[in-house]
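This document starts with one chain, in the form predicted on its own, laid out as structure tokens.
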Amino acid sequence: MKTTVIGAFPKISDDPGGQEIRRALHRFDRGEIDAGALDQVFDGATRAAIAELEAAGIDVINDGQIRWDDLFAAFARSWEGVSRGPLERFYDNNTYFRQPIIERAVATGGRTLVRDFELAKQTATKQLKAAVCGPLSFATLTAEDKAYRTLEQRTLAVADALAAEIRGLGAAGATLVDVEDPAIVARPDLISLAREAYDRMAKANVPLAVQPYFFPADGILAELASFPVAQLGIDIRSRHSDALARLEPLRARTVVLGVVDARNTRLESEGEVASALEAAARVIGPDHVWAAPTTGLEYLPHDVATKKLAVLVKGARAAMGVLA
């Protein structure tokens, strides 16, 4: 049973040095420093999340997306025939984003975050995961498309777009790469269409997480099955859910299970957690169970954060029998 994270983490804390990204910010915009000094605050931000989450006893990490602003900022930014539009809110959070807007046929070389993950890979000494956003949440949250006639053209050329950035971090060294969707739940009547956005991911032949979040994924664990990925993420503390009772159907899929509440202050217990994989493992068995926040701990104080992680690894062991 292995522990992992999803999406982003704090950026900025109360800690000696937790401002820098700020302060950098604030300078560059002032014109004090060039791009390529920013690049090394970021850099630096990035290796410092990556050994805070080794710190934690992490098994799987991810670079700690220090650099994304939103789920959609990297792509919207270097793709071509796309720009950022309109702040909104994301879904039901106290925080926003800016919606993608579609002025002509999206392309891409495939390379958006391959510098980032050849960072992140050379500072990693534990598994290295990638990520990207998903094609349905992109395509239900662009704010104005002038290219496709329908959702259905854009969500499948969007998931066109993100196979060649698959593409690109496989070619870097990638063995996993999340795929944020929280549209998959939020939007169930669009699963047929989802389901057909990932097998065009798929063709990018390395394996896929899709990470849906937020929302209960109960209704739609038969359909989330026939995915072509190799993880699926069931966040089971954002809403009341039963999917611990549903997991049947996912027998021959690994789970990537939300038991600690990223958008929750409070504090869940080492029991709550290890009761949780428990049920799952007496279903589909403890090697296809994996540990992880119900989606990025972005939405948390860092302090908070970093307490949500150890609660999560202790739960881990202890739903193994291992001491913590």
Contents of the next structure:
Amino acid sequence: MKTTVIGAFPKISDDPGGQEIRRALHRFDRGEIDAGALDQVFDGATRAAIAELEAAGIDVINDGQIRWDDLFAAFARSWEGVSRGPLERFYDNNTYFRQPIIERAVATGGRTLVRDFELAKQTATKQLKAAVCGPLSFATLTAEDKAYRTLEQRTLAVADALAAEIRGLGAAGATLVDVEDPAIVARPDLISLAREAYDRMAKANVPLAVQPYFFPADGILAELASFPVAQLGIDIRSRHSDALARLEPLRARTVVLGVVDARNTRLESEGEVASALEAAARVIGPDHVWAAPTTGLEYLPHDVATKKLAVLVKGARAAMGVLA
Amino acid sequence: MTSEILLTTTVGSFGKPEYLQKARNQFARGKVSREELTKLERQATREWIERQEQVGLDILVDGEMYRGDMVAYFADLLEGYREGGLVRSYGNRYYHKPIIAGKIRRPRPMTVEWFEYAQSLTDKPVKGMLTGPYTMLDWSFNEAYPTRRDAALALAEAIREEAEDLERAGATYIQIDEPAIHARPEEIGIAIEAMGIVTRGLKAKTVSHICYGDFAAIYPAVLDLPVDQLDLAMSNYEYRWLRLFDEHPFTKELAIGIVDVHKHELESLEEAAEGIRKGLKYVSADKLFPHPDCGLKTRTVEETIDKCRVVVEAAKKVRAELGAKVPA
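In place of the form predicted on its own, the structure of the form predicted together with the partner chain is requested.
Every component of the complex follows; first up is the chain already shown.
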């Protein structure tokens, strides 16, 4: 059983010394520092996030996505044919994102996140995974599409672009890539289309972890089990979910179980975390269960995110003790 | 037709003048007293009331010079809440997301003095402005109540007390904003139940502002929200929500957003007027209230005045087209 994180880590904290990024962005906006100086601040915050995740005892970390404005920003900025459109709330969060606008056929050289990944790799001492946005989320949250006639065409085009990004990350040394795709559980009616998109991304030949979150996956567990991915994320905390009692179709698949709620400050107990992990392990085997927050910890204040990491690690260790 | 058609209004917040921003920062650092800050907040409120009258808006707001965030302001004043740490809302914007940590209770009125002050400055009606219970819940962390419904209903009781006090103070319009109402469409029943607690028996006209989310996901269920008027962002969405009304007729008064508050560019008079005409296909002129899409606090004073003026002029133009008497 391993511990991991998903998505973005808080970029700043309430501590007096914890607001470097915020200050640097303000200074950049006022023209007081240049892009190079801002980059250095981002790099420093990325190293700090990695250090914090490692110090917390997380086994497989990411880079904290410190540069990510939202799930789609990096891709919408770098891909040809895409621009960033109106602000919208991101699902049921009081957090906003810019909806992509597709002006013409999407194209990418596949190196959007390579520089960030290489920087993180230089810093990380633990296994580092990469992440991309999910094709179904990108396609369903697009504000305007002038290039593709149907949602299906758009989703598959985005999947092809993401496959190129995944290939690029693989070439840079990524051995696991999270695909953050809440639309899979928000729009279970589109599960067949999602599956087709993941078939395309699987051709990049880099192990993928599909990470749907915010909504229960209870009704689509069997379909998810057929996805051509190495890991399946399941959020069991954001809403009522009976997924733990329905894991049979996922036997022998690796499940990343969202056991601490990354969107509420109420702190789970170590026992609560452990018992959920034990329940999953009894069905799919302890080696196939990874413990994670439900989604990115950036929805929480930094100090609470730190406590959530601690209880995640303690709960996983307690579960391993019981299961050993 | 009477002159009481296409009454213009705004959603609630206006930008804080630089002197007030500075004073708020200094107050946070303990360098300005509460009394001094309040004096400046009253000054800024007076300025916004004057500007609204000059522009010619019909139903005014106090501009929320004394509020930072629409949830945190009330959370600070309600018992049961504690301040949370900083959470990012977008880009480089952060807010202290409040935490429901105990039983919610309203120890004293929260907005009544501000309403009374603003109303004393004008003969035009000023809206009482509240944040709705569902949005208060959804934009807070909940550590205290076992379910989201429990928390929403507890908040509704506290907000109802405030609404009653506003009505007692003379408010003829009470706006209870629910911008989070479409956050979880499956919970629309909770939002409706909670709003029912807030508005039950009120004689004032009740309004709820809804913006920036998937309105289609809660329509037509939202027609059961117990308020007289729904106040909707429309311009930002190129009026696409109006198409929903083809299938399920809209049954309330409609405050229609006809200028986009998130862009600096000013809409033309004709664009804004066309927005009103679009609304008139679904709602009669006496039940249609043109306004900007949302609060204007992110716009400069000049941009805000320009946007409001376009709203007022567009309403005049369409009133004239309808052959109605244009109010002086």
